[in-house]
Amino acid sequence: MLGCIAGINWGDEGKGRMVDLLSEGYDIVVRYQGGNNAGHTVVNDRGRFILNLLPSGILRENTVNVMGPGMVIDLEHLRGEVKKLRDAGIDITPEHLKISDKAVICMPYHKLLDILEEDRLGDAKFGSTRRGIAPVYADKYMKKAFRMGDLLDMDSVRRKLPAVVEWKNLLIRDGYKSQALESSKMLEWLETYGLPFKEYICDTSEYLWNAYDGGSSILFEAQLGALRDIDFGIYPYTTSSSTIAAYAPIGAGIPDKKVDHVIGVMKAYSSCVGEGPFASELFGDQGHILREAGCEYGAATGRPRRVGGFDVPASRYGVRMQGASCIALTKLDVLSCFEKIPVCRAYDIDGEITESFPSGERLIRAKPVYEYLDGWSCDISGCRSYDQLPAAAREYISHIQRNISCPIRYVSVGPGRDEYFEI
């Protein structure tokens, strides 16, 4: 069985809590794209954890976790993340965590280039997390990157690294007029932060093929959401990898396999970190109330998230892009803060009303067409079944389900592992 948990919207939908919840039914969890530019927050009986690189199944003792070839890995960040888990009593071994030899290493100069370019852009910046994601993916496709498997042959790295560093200095030193890189420092960084992971590096494609043939169940874990996909998202305000479920077998290293079912995750309202069009955004008191009620601050950066009413056109589009079989609706309890709940049912673009999700300049010009549903104005965090919800909350779920044309199967009413119910 091959399942996938993927984001429907702009990211930060609550995928980590769903992976943590549902990974109990899987043998293997695979992160198939992205780096440490977003975070999955997981709250369970072992504590509260923010995972940027490690798959969210890492908190289950009997689950094998794989970092796939579609990922980009900041070794320094990975070491810090592993240390925090070990300090919390989470045992991480090569039997528990496997890292693809084909995953690309995010070097210090990738982060530096990210920062230099965002600073150069000023008010026109993309809202990058400044963690080197776009530069490292660019190097991957320019065939100038180092991969995790290179750490198994450091003599080869020592031969190749000086030429790559000099190439980078053409931009860092001569272009941005910043201090030149030293090849020796980059080698030292690789040895310090990379070599401790040598035993974790393997051919994860072969591992997953053998596991699948042996009857193991595999859960793919996406980072960010459909609207941040490099091809189908709100370009250029996207990430630099493919976030959609169809890419999961490729990014995991088993492109001959096909995902059996996709659980699309979305919030009961909208949130967005970073720059770019966000038509349903709420401002003023409404935005402040929703942000504080939902604790909407980025797990990777701590930045305040932009928040808004549930966006029907964006969510319907995301459901289609992800090929969602069903939906996990998260943070329904947060909407208890509203007497009337705003829902963006369509967009007004230059006087034309559309229910489709546009791209480019049309999306930037889109203004929300809101309708308001009755709120329930009471605490629902203790509800453990659909029938226990107030009538207005049940109608809200039904309204969303009708409009996105996809069944809602899971509903979370709090961050804890048990604070949810199935419909």
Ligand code: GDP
Second form
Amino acid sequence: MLGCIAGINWGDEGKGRMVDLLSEGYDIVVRYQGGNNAGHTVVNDRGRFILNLLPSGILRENTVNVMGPGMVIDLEHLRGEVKKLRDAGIDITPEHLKISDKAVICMPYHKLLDILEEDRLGDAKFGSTRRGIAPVYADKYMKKAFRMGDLLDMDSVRRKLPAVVEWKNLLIRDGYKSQALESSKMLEWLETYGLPFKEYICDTSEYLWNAYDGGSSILFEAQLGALRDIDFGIYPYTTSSSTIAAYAPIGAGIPDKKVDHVIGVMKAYSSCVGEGPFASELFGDQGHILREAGCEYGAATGRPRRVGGFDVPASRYGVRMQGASCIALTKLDVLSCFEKIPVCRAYDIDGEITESFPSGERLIRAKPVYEYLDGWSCDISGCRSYDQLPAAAREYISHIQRNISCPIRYVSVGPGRDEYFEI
Ligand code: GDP
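Return one more block: the form predicted together with guanosine-5'-diphosphate (GDP), after the form predicted on its own shown previously.
So here's everything in the complex, that chain up top.
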């Protein structure tokens, strides 16, 4: 069986906690895109963990975790993440973690170029996490990137590195007028942070094919949401990879397989970190109350997230793009902060009301058309079934389900592993 957990909105929907919960039913969890530019927060009986690169199944002893060829890996960051988990008593071994030989290495110069460019742009910046993700994906498509498999043949790295570093210096030294990089330092960095992972690097496609043929179940884990997809998201304020479930078998390295079941994770309200159009954004007191109630600060960067009411056009679009079979609706408990709950049901674009999700300049001009649903004004974090919810909360769920045309199967009412119920 091949399942996928994917984000419906702008990211930070709570995918990590859903993978942590549902990975119990799978033998293998695979991350298929992205790098350490977002974080999954998982709270369970072993503690509170922020995972940027490692698949969320890493917290379960019997789950094998794969970092797929669609990923970009900052080795220094990976080492830090592994160390934190080991310090918390989590065992990480090559039996438990496998890294694709085709995953691309995010080098220090990618991070530097990301920072130099965001600084150059000033107020016109894209809101990059400054972790080198766009520059490293650009190099992948320029065919000038190093891949994890290169670490298995350091002689070839030694041969290729000087020409690549000189090419980077054309931009760093001559373009941005910054300090030129030394090839020897880059080599040292690769040896220090890369070589300890040598035993983890393998042909993960071969591994997954064999496992699948042997009857293993595989769960694909996305980073960020449909609205950040490079092709279908709010371009150019997107990430640099494909976040959608249809890409999962490709980014995982088994493109001949088809996902059987997509669980789309969506928040009971909206949040968006960084720049870009966000029509349902709430400002002033309403925004402040929601941000505080939902602790909406980025897991990777600590940046305050922009928050808003549930956005029907954006979410319906996200559900379609992900091909979601069912929905996990997270953070319903947070909406206890409102007496009347704002829901963006459509957009007003230059006086025209539309329920579709536009792109480009039309999206930037979209104004929210809000309706207000009754709140429940009580703590629902202890509810463990649909029937235990107050009537207004049940109506809120039904309302969303009707509008997105997809069954809501899981509802979470707190960050802990068991703070949820199934409908
Ligand atoms: P991800 O990147 O999609 O995994 O999402 P993040 O980890 O960035 O953001 C989700 C945040 O919400 C984390 O801090 C979670 O611990 C928290 N969270 C997840 N589900 C719930 C929930 O049902 N209620 C509350 N109050 N917090 C939740």
